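Just one chain follows, in the form predicted alone, and it is written as structure tokens.
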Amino acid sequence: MPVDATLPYDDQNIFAKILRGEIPNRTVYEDEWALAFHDINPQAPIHILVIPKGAYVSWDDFSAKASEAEIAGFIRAVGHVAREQGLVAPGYRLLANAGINSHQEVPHLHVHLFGGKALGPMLLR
């Protein structure tokens, strides 16, 4: 069901529980700032979920509220994790949903990251 990213965070969501280590995820890739792991349902040959470890509802809500240097480090690690995964060359797609008109699913910030094949032009119907 889509996330009302206006209301406060719930810590009970599937990523805070990534986090606090309850439920397991294929790293690849972590630091203080934010955790990438595999998507379970992934939509391409490579589909990573970068999350910043803050407790963070959606764009605004980190943009809002986060330190600079949570920022920084959210955006270098997702940065990262494209350079490691070799996307930087071929391409790959970015994708952060917020709210409830773009069908947000977790109320975690997250950035969807697409790679491994030619993604073709982004279809909005």
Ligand code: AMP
Contents of the next structure:
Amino acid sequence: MPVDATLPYDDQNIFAKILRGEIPNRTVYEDEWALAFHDINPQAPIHILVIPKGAYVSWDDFSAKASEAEIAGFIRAVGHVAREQGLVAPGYRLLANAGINSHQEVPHLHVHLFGGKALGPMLLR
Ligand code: AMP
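And the form predicted in complex with the ligand, for comparison with the form predicted alone?
Time for the whole complex; same chain goes first.
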């Protein structure tokens, strides 16, 4: 079910539980600002989610309210993970769903990092 990303942050969302260590995850990278882990239902050979450590519902919430340090730290973490996964030369795709029309399902900002094969043109049906 898509979530209404204009609602206040819900600290019972699944990624909040992952950040608190209450639910296991397959971590690929972690620093002060971000956690990156394998998506549980991968849509590509490499499908990693990168989330900020702060409590932000969506890209809108994060871009409006996060500090400069949080934004820089998160963006750098996404780039770091892509490099670490060897995706720069072959290429990769980033995607952040935000709100109902995007079908965002988890109300904690996450960037999907896809790679590991030719992904083809982005198709919106
Ligand atoms: P979105 O539709 O952009 O909100 O994407 C949510 C993503 O979270 C989906 O790709 C799910 O497969 C993924 N997901 C949900 N629960 C977990 C979990 N416990 N560990 C890893 N990925 C998850």
